[in-house]
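First, one chain by itself in structure tokens, the form predicted alone.
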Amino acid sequence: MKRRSFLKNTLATGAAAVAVNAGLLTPTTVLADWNKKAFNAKTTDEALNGVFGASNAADSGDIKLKAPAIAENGAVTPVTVDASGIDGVESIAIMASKNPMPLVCEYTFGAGAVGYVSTRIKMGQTMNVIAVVKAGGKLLKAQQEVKVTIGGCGG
């Protein structure tokens, strides 16, 4: 009984592996959709237009952007955006102004979610890190300069 189960499972696994390698089974339905226009943008304004359809974000003191003043290694710069004091946060985008492609990440929140994100980003040189929060149909932003001692983009 165990031998038959073993052989059957081994054959099924082998057949599935062959089908995947041959391209017969592709996970097209589970791949996330991404905003190619926004992530391929070369400037922060282009990226904002790609993500939000507008680039007129107003400065806000309600967004708490936490990043190191001096990043020892630009490849793993920790960044935290806390917009928990703002009601109706729909999304948060983080940008590095002088990166070749400034849009680093964009998070979309469901109703009732707290606007809080913590991540690590790659920075090639000293630049401004910009957090843009969309809440209640308005774009709000906060920015902070981060000095990079060892560039994370090959520098």
Second form
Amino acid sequence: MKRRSFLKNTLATGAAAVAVNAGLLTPTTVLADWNKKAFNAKTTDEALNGVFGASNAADSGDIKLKAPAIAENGAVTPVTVDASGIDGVESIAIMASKNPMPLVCEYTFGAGAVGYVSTRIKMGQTMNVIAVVKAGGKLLKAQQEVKVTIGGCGG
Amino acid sequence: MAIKIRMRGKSQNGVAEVKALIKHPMESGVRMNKKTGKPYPAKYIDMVEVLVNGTKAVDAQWSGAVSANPYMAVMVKANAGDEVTVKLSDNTGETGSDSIKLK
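Output the form predicted together with the partner chain next; the form predicted alone has already been displayed.
After this comes the whole thing, all chains and molecules, with the earlier chain placed first.
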């Protein structure tokens, strides 16, 4: 009886080990999973909850958000978020408030990085660009309206 | 086919701005093909990593709302001569990577 259960157990664990090796049971990935919940969110609050688990970001003047006041082509809106003046920046998320899926990108910083990101994003219409910075466990944000004049004929 | 990346980086006082230009369509999966009435299939870079001398410094996730042929600049703590690597993968499993020695 004992031997039987012993065999059973070893067989079961053996199978599990094989499954892990074959990549069937990926052990809860640390960083590597794309955050589907946050990126598919339809509102900025939902997206923030998906990324940080909270949506109550406080306005902060320490975040330097650089975006054009008027973007002639919304498909390439340059956005720079400079949070290097804040200590202990853990991550930065950039959102476009009225895009169908507001969350554009999310950066997580290790010890070897500075809280600074510059990129180009797509914007469908005139809306706010929101930068949310997580530093020392707190959420800070800055936002700016960008007028999008598609076709370049003024708005 | 690997994703093409062009990189540049210069260190000043122990901090380097690393710039990367990536050749990629960044198709969000939302844009409609007017002839067929169906959306173009999604193809966008979703995972980005920046490593300094093999140690991960920045870990980013992107959506299809990052512009086509993306430009990215980040700042890392590194000195001249350090090796900076950018690794990418898109939602179809295509990958790309490039490294440079900082000036």
